[in-house]
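First, one chain by itself: the form predicted alone, in structure tokens.
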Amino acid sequence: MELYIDDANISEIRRLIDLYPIDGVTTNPSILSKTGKNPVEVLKDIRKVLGRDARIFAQTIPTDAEGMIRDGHALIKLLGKHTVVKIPSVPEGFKAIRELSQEGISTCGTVVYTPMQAYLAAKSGADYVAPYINRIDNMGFDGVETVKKIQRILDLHHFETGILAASFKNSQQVLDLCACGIKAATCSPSVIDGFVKNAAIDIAVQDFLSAFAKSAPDSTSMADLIG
């Protein structure tokens, strides 16, 4: 499963890609606005941090297909070929996805709340569909189960489209979807850190350190002992 950072904070992106096996960064207008900076400059900074080959997801702004397509071309020009253009899964969006996909541009049908939206985006040629787990929960439905249903639809109809699950509130939701075979998940820094935030893990590591200290009180590593 591909793992993306759902954030535009440059210092957090640097920290996370230093520690974890991160595949790239996902953004949207809301995430970019939180930085308080020009969105184009933020996207350029993210690309610098990621390098040329990691994926960055960036979203179109207009509500008409022609405008979405124009934004898609501009984003590819700005950020390079390893950019996935995010387009809302609405009627005009399906038209834009179809056109950009035919041009060989990677697309993601975003703002997905229902399996039918995902189906239509996939049939239009989207490389990814992005259902919002927590937002679906807040509407009174089960976000994880909705994504599992989308995965079954994609599998049954042999679409090459993969799920980019988003809007997680905890690591358990990520685990549940990882186990059902989704293509990718994008998570906030706090959720990614939560993957291994466990008191039992911390205690086990401390026990090993204590045991080593007893057998080699003047050393702090195997490298010290080996010399």
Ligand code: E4P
The other form holds:
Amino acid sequence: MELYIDDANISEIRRLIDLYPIDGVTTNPSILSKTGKNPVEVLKDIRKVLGRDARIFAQTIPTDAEGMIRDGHALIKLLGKHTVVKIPSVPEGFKAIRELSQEGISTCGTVVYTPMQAYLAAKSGADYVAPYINRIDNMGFDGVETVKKIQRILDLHHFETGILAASFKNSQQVLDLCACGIKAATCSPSVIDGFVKNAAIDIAVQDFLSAFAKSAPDSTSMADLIG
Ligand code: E4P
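What I would like now is the form predicted together with the ligand, since the data block earlier showed the form predicted alone; can you produce it?
The next block holds the full complex; its first chain is the one shown before.
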């Protein structure tokens, strides 16, 4: 499963890519506006930190297909070919997805609250569809179950489209969807940090340190001891 950071804070991106096996960064207009900076400058900074080959997901703004396509071209020009153009899964969006994907540009049908939106974005040629787990939960439906249903639809109809699950509130939801084989998940820094936040793990690591200290009281590492 590809793993993305759903945040535009540059120091958080630096910290997380240093520690975890991260495939890139996903953004939307709200995430970019939280930085308080010009959105284009933020996207350029993210590209600098990630390097040329990691994926950046960046969203179009206009509500008509022509404007979405223009934004898509501009985003690719700005951020390079390893960029996925996020387009809301609405009727004008399906048209923009179809035209951009026919040009060979990677697209993601975003703002997915229902399996029908995902089906239509996939049939229009989207590389990814992005259902919003937490927001679906907040509407009174089960976000994780909705994503599983979307996965069944994509499999049954042999689409090459993968799910980029988004809007997680905890690591268990990520694991549940990882176990059913979704293509990608994008998570906030706090959800990523929660992946291995577990007292039992910390105690086990501490026990090994104590055991080593007993057998080699003057060293703090094998490298020290080996010399
Ligand atoms: C990512 O693609 C989505 O835009 C994002 O995860 C939505 O998250 P939110 O529901 O926390 O705003």
